[in-house]
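What follows is one chain in structure tokens, specifically the form predicted alone.
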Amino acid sequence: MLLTDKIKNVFPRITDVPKPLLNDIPYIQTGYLVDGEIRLWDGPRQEVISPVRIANNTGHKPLCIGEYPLLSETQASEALDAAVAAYDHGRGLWPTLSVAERISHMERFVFRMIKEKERVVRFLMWEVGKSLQDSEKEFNRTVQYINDTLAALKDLDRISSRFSIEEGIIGQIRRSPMGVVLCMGPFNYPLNETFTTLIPALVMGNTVILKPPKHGALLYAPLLDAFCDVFPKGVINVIYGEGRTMIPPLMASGKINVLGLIGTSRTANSLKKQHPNPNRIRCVLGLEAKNPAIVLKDADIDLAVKECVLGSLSFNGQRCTALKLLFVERSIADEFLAQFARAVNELPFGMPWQDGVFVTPVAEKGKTDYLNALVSDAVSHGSRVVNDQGGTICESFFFPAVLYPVNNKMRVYHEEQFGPVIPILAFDSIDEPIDYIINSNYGQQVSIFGKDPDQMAQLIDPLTNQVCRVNINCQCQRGPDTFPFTGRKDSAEGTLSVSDALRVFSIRTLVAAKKTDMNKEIITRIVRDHKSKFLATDFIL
């Protein structure tokens, strides 16, 4: 079959459907979870559509997989004012529970998560369009995160069960909770990255409200029984709805202490802008990032090859660590360039549960129409689509575009795609990426794909400076997890990974007394008897 006919019948009849990926499916969700109830929603809701569409006699159809709530400013008011009570100033039950304790709640609510793995997978695959493997892999890696969280919170723990004297006072430093805190994530990672804030948010003894992305939201509905039944209530608020109607009263009314969203910093500046109280709002972002590969001349070309093209397409380039610029020494550029088209046509693509499959359909409402504008207007400026069918579209499925040339009058050049569309040009002087870098809005992550350690030595030392990781022969890439997580300029604030977030999430916090007999006496009662929390010396195993 040619490519343009296996793209055009790219999508299945809902006979070719596997059965069991269709239980459930549509799943009409009614409930949303508010001061340690599951309450039902009789009022409006969201029609979910997957980006995978059915194919008939006429043509294609959507697909509905389901529907969720949506709510109103007042249930989110609810949510907030249950949040605000379980929290009580720092008085309520969940942030004065010891760290064991709290250890022990996440603990059973990881067992009766993974006892929902297969239709939490089964949404997010239905949902954002996520290969099934793929989907598997994210159930799977925020299972680790979330034990690879306790563990380091077991390490700060044990760090902090010691008195410190310095100059005549003795002192306990240990982390404190913030408050209330709102989570959203993103649709690319629907569960995975909203668990990187939720999780350390929660286990650093504050109370959540949970907003699940608008594609990615059913996947929460499994999870809502073990959220109520294992923490106190009111820790955990779990709402759905618009956000620009939900999201905006609950910031100006300045009870959010801290806001966790993994999104764009349109979003992210908007809602800090509703806040009252500034200086009492602690932001942690994951936003936009624009990462360039830089491919030197005395690179290795099929492994520079492999990794850009796994770095720009990995889930359809939808991923804020993505290539989405690659700059190649001219002297290699027609071979790299070759290369590159022939390996991205040689990807699979189809249907998220297909053996093997890469390249599926993309989530977005819009987002075909998106990438098209980009490479039409990339060909008006004198580039060309590079590999046969290149960003041909069937519904909402794109075939990989790769431009080239591309220079700075393009719109691809300066936005995020965030999609599968790898814009590539030629340099002479290593100055034009480095350029591009300084002169570029965001600073997250670049790849460098060369052999000579002193090149590569002379390009470390300043893009170190400018972004937060350098990858060496290798894709941007978040992994792993206990590396740190973060960006410069408009790319993030704050840091992400098992041991910042429980950090960023909290604030250190000490007891101090004079080192005088009485105060001594009064200490080693405290400690000794078990009478606090907070002043203690119990060392988790």
Contents of the next structure:
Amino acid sequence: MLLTDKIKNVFPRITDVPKPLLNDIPYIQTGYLVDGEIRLWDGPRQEVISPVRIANNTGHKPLCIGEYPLLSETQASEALDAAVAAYDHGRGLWPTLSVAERISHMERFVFRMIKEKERVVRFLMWEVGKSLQDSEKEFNRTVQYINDTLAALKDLDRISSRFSIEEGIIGQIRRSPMGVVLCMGPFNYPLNETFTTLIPALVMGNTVILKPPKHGALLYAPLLDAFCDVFPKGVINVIYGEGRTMIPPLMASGKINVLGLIGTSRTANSLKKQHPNPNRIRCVLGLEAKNPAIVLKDADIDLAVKECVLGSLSFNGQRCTALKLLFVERSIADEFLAQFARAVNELPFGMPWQDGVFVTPVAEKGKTDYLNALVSDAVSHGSRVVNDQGGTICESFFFPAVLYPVNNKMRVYHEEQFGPVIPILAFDSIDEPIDYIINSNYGQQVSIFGKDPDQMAQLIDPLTNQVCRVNINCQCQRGPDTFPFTGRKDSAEGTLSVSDALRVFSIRTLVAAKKTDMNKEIITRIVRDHKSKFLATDFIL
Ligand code: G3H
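For the form predicted in complex with glyceraldehyde-3-phosphate (G3H) instead of the form predicted alone, what are the coordinates?
Below is the whole assembly, all chains and molecules, this chain first.
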């Protein structure tokens, strides 16, 4: 079949969809979790349309995979009240539980979560169009993240289970919770990235309001019961609906202590401004990026092509860490381009459940139009689509477009495309990519491809002061999750990693006393008789 026909016929008939994948589709969700109970909502609901379209004799039709509640400000404010009451100025049950007890709740949650894997993965696939294989990876990675977080918390607690004596003062230093945390994740990793803020926030003793992303909301349905059964009431509240309606009043209440948001700097800036006491809100943000690759003339071209394809097109380029602009040294540009375009056109594309599929339909409404506009704009400024059929659209499917040569007059040079458009440009002087990075609004990561240790070292040193991760001969990425993940400028605020996240959702607090006989006696009695959870030397084994 010709490539153009393959693209035109990318969507299946309903009879071609494997039956088990359609179990409980469409799923009508009416429950939301507030104050330890799943409340039923009989108001308006949001229809969820999958990026997968269904082919019929006359063309294509959207597939409704479910509905979720469109709550109002009132329910959001009830969730806030519940979280505030459960925290109770740090006196609530959850913030005063011992670390060991909080860990035991979380272990029960993971056990329940694993039982729901099949449904969560299936919703993830339908809602965002992620391949079944990558959806499973996202689930497994999240379970691993929770387990690693619990191990890191045990370590942190062990280190804190001792006294320090300095300058005649006895002190015990621990990390304490911050209060009420608002967690919001993105559609591209609706489970994993949301959980990378939710889990550390909870285990550190905070109470949480969680709003799932617009695409990737139904997948929380199988987890609601587990949240409800495992955690004390009000500790986790899950609300659904339009962020624009529900979230600003929460921020304006001044009762949110930490904003954990993986999204855009526009949203983050506008939410921050709503808070009446900016000094009282801590922000943990993962935002946009426009990570470049720099391919030097001595690079291993096969390797560079392979990594740049993965980097720019994994999950259709819908990753904040994706490579979004490729700078290739002019003397190898033609060879790189030819290999790159060939590799892109060899990528398996199709439906998320198909074995080995790589490129799938995109989730956001209007996204193919946006990508098409980027391509047209680039073409009008002198670029061309290098690969056969690049940029061909069928409904929500966009065949990856490789653009060359790209220059600074084009929108795609500046905007974060977050999709399968790969802009490439040739450079003569290394100052060109470096200047791009210096002048960019973003500062997350960069990939450099080359072999000469001297030249690589000369690049690494200045680049580490521009971005937060320099990748040598490989694509940009977040993992391993134990590594710090952050960015400069408009790319992030705060650092996430298994252990850093425990820190950003807590604050160092200490109890101190002059080393007098009376104080020594008080402290000894408290510790010996287990009278305090803070002032304690219990060691988690
Ligand atoms: O969208 C941003 C994600 O944090 C990227 O994670 O590099 O593992 O795909 P990843």
